[in-house]
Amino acid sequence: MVCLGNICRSPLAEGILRHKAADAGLDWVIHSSGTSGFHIGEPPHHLSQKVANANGIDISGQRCGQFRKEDLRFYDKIYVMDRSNYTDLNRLCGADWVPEKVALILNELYPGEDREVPDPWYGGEAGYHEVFSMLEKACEKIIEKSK
């Protein structure tokens, strides 16, 4: 799971997609990062946690990391939350670049319209709700089509 910062929408996927993973038995590793490093080491936004407390899932554990390249290799699937996420990741993994592994989580959802989960960071509370929605419908079918 990646986002810009790891710190607001890409460590509820992480947590959302672990919880729903665990609770279907399926024994996944599941990580989430970001293109920046402007957070490394902190933990999710105050909101994110917040959200996902209310949802029955604890991410307060999680610190925030930056891609590698080596990510890439290393995991089966790598999602993205905008398509800035997705052009970055592409920056970063130059010559490595396998675009098959990389999509848009909402595609799970909208195949092919490219949705972009919006970046809760700038707004209320209301807006890390939004997002966790999003996330939760997107995480339940990756988890359906696992089966």
Contents of the next structure:
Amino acid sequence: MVCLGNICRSPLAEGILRHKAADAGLDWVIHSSGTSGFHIGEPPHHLSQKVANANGIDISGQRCGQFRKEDLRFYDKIYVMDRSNYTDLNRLCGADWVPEKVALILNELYPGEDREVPDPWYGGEAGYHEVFSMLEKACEKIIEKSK
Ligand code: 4NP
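Switch from the form predicted on its own to the form predicted in complex with 4-nitrophenyl phosphate (4NP) and print that structure.
After this comes the whole thing, all chains and molecules, with the earlier chain placed first.
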């Protein structure tokens, strides 16, 4: 799961998918990172933690990291939150780019529409709830498709 800061959206996506995969008995390796290195080593944003907690998911143990080229080789699937994440990853990976592995997460729910998970960083708590709800539905779809 990849966003810009690995502070707001992708930590939620990691927490939600891990929770749902465990419930479904799926032995998946799930991780998140940011395209930027602005917040390396920090825990998720306090509002992401609050909204996750309110939904029974603990993301407090996560620490922010930056996407590395090797991640593209290691993971089977990389989900990005918005189109600029996609472009940034493409640039970061250069000649190693594997387009089949990378997708906008909301295309799981709305194939081909290239909808984006909005960045809640500059807004209030409501934005984090909205992001949680979008990511929860997308993660449900990811699990459903794997069955
Ligand atoms: P995220 O949100 O990509 O959902 O983690 C952001 C977090 C931090 C910044 C931008 C977006 N920032 O500019 O520091």
